[in-house]
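A single chain, nothing else alongside it, follows as structure tokens in the form predicted on its own.
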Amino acid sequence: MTMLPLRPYLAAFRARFQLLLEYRVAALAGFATQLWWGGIRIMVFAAFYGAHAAAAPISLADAITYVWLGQALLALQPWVADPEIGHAIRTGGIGYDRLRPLDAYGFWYARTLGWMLARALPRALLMVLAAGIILPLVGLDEWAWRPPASVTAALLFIPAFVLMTALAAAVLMLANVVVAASLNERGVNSILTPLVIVLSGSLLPLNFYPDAWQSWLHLQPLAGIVDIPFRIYFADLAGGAAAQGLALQAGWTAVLIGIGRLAMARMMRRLEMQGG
């Protein structure tokens, strides 16, 4: 299979990725904010473990690593639609996308991936430096971001990270389609943000929720964006459980991409361009 058919999509990804990397001050500001909130969340966890350590489903060290991972990869979480899509809808720029001899879903998906990764990777590298290297050096080892639990966990985290990114982009594409259909991103963002924060495990690891909710929480698609890959990282999910987690991420990614493609095709058929 030649790479030639993928070149326009890779070019769209690269162009968006390189453009977003230019916003270095925004990356530094985002990193500083996420570092601050990460410290606050860890202090909350430390207070909880100090009073109820026996009731906690994971160790404090794993909870701290969970927090740092979440703060490092916060920009990968699909809680707001791509703002460029909303801008294209309002200005009529979406008409150019209709004229391109490309698969519209694939083109938007590639651009969305570039947007997400360009925002997340610089902040993640800074977070590794701050929480994984500097904190131990200054004597705060118990608050540090720990490496993967084992070589196996590290190797399993690679496909888990790829799938969490693909799944997050699939969720975001659904939001983008809603924005294009409703002509405004505020409505979908107001619904998507709390759903992603709570159901992905970003606010709290899903194991902390009531036992009666566990089966549903671990099967719903947003678990694959945070909870599953992070628990693979510190080997709370290992062996067959890790394989099930990866399969769940891949399955939901395929399902949401399929739904997104159908929804986008329907939206594009009804799209009306006005003005000139």
Contents of the next structure:
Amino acid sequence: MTMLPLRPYLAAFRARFQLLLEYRVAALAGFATQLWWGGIRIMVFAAFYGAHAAAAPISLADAITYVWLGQALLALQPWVADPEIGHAIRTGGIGYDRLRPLDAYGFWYARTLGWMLARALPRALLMVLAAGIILPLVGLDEWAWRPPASVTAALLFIPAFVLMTALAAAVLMLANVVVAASLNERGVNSILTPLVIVLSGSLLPLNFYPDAWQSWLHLQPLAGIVDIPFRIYFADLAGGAAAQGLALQAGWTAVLIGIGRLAMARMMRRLEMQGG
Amino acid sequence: MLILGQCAATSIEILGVYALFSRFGSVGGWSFGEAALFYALVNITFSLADMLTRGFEVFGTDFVRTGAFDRVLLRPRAAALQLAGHEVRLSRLGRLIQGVVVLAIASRLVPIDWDGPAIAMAIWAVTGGVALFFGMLVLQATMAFWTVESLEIANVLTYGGVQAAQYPLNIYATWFRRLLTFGVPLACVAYYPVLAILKRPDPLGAPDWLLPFTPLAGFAFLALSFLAWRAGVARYASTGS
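Could you drop in the structure for the form predicted together with the partner chain? We only have the form predicted on its own so far.
Expanding to the full complex; the earlier chain stays at the top.
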């Protein structure tokens, strides 16, 4: 049989292929979950708007767009520390990072960015397709994800999106440093997740919370991850307010990167290697 | 620490519910206190079910993929029983604690007459609900016989179900209400029992005498899930180790 020598290669190929397929199914399953979740949140919004729409700070159409944007970019939100960092710390692989002739913060920051974007972008594209294109096509126009409010809003959303990603990565870097120092990511994640969900505005747009909290809710750093960019998208923040929002995002990004660099330099000096 | 974290992570949802009610006043004839009762009941139920069924949740990843299920099958006890006792996670106490706290708050906000029938109804609803969530996790595990992995899609049923059942049923669209009553009978272990506890007639028109029987649907769902499970075990072929 001439086929025989090829068999192990074919088997290896098949195993690898099926593994990839398995991941694709998992990604699709995750996407379905996000779609369903968004649907429930929209139904709840619709019910509340049905009774007293006038009490709402933004229109129902904008609230729906806010939900879909949030579901699409869910993986960009910094609610769990990068699992690879925890792994590198426990196995001692972190030692290689210290040996590299690179800026350690910059290196990790880039890796964290890559990890976030690789998870977020495919799902965001699927969500545009499902909530932005298919929903209107099947006649559920009022439930659809709408395009940016205007050309200006679309153009302003580009820097807002870049800054939101940069800010989210800066928050994650702080979490990563704490993970590295405490050797454990579960504690960090259990505090990070609820903070990010509430303060970023992904649970509810920030101006739905009681009026007395508004001023500090809008000034704190996590508002730049969801609330500011999304309100720029549907022009709830326009003109001077949009510029202010972008400035807040940029300012907090710079501050958090600064703190992260200092903390990381300290941590790296004190780092004790785990055997490997 | 983890319990506290869990408590915080799940408490924020009630913060969202509170903010919506304080902004809009009421929804579908329900006040925040009444909605909090749904929230408390569903979360208490889910935390109990979640604590007891970890073996089924990780079944695909930890048992089928690794071949560890072979060992389970060799032991002279029912496989389902062994899986249910696989691991009891105390960190899930967080959700339970905050459910109980919200229940206390709800009882202060609305006049709930916690007489004998109401207490019995609450316990009965929780029992039915635990059976229902257990059934969902058994179904999720059963899928692993075909997919070899635990799939995130089942979260649509479990966590998504918790999310949906936290609000009174009559705020949803008709097709969704039907799904939650006849498909995945979450309404039968949350919405109808709460009506019975509050001694309110159903705004959707279900007769009063029916309400106390609705948690039975949870047990029916569990029974059907175990039928599917048995079909899965029958076709199980080990992946080896």
